[in-house]
Amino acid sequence: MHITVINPNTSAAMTSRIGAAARAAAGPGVEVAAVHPTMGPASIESHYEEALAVPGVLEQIALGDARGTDGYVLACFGDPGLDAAREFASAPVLGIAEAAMHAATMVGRSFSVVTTLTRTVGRAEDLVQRYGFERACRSILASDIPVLDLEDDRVQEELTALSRHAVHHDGADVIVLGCAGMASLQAAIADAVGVPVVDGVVAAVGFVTALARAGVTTSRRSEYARPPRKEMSGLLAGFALA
């Protein structure tokens, strides 16, 4: 089985960390390719950057389909381009925010999200509502640590403090890590706080592997039918469907 994990930003270092977490979760018999676009933003921390990341995500979907990928994971907590990817991909596509929220409600009645910048909280709130977890989500707490600074020594301490607040003040049973770049901190935060901590990359790899093993892929009945063929122009000319 072949799973492609797409880091929608262009950071090779983050892609490497995400790939390590995905491979550890995948287990035997599953080959994981961790990739990032050849074009797009270095990190995704605004609606503008999210929009500009989507063509690169679709580029990697096309390459993955050519390799015979059995499932895809979008490794950014904003789940950028998820609907477009589901229309386009030949295999199931999961976003890490969607997967993490589902996983959290399987091991607790409530969860809080611990994320990066305050400006991304609104997007996380939108996804909580879209995925139907308004009753389960106790809070979304921002560390104000930029995505590309997540390897800084202060990160674990700050995220642990926010997680403790979510548990003891907000009443969260589970912590959801709100960035793919936080995967390496999952075990340490769980040990420090004493509740389950869910990393979306790990959750999404597990779920998409299960779907692929079961032979379940995206429905083509209505919204996720293949996009209609039409002319594309300018910089997007290469994205026209054959």
Ligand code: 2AL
Second form
Amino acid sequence: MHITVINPNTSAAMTSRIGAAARAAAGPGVEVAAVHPTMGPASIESHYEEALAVPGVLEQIALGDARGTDGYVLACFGDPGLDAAREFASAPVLGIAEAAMHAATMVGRSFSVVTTLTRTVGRAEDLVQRYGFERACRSILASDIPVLDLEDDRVQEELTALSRHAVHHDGADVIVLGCAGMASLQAAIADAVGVPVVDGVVAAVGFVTALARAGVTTSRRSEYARPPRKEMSGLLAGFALA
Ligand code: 2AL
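Switch from the form predicted alone to the form predicted in complex with the named molecule and give that structure.
Now the complete complex, all chains and molecules, led by this one.
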């Protein structure tokens, strides 16, 4: 089985960390290609960057389909371009926010998200609503650590402190990590805080391999039918579907 994990930003270092987490989660018999777009923002922390990341994500889906990918993971907590990717890809596509929120509610009644910049909280709130987890989500707490600084030493300490607050003040049974670059912190935060911590890359790889093994893929009945052929112009001319 071949899984493609797309880091929607163009940071090669982050893609390689995401790939390591995805391979550990996938286990034997699952080949993981961890890729990132050839164009777009270095990290995604605003709606502007999210919009500009999507063409590069779709480009990686075209390449993944050509390789015979059996399942895709969009490894950014804003789930950028998830609907478009689902229409376009020949295999199921899961976002990491979507997968993490589902996983969290399978091991607890409630969860909190610990994330990067305060300005990304609105997007996470929208996704909580979209996926139907308003009752389960207790809080979304921002560390104000930028995505590309997640390797800093202070990160584990700050995210652990936020997670403790989520458990003791907000009543969260489970912590959801709100960025694709946080997988390496999962065990340490879970040990320190004493509740399950869910990383979205790990959750999404697990769910998408299960779907692919079961032979279950995106419904083409209506909304997620392949997009219609249409002329595309300018910089996007290459995205016209044949
Ligand atoms: C992210 C993420 O997962 N990747 C990225 O570039 N931005 N998420 C976030 N909350 O900032």
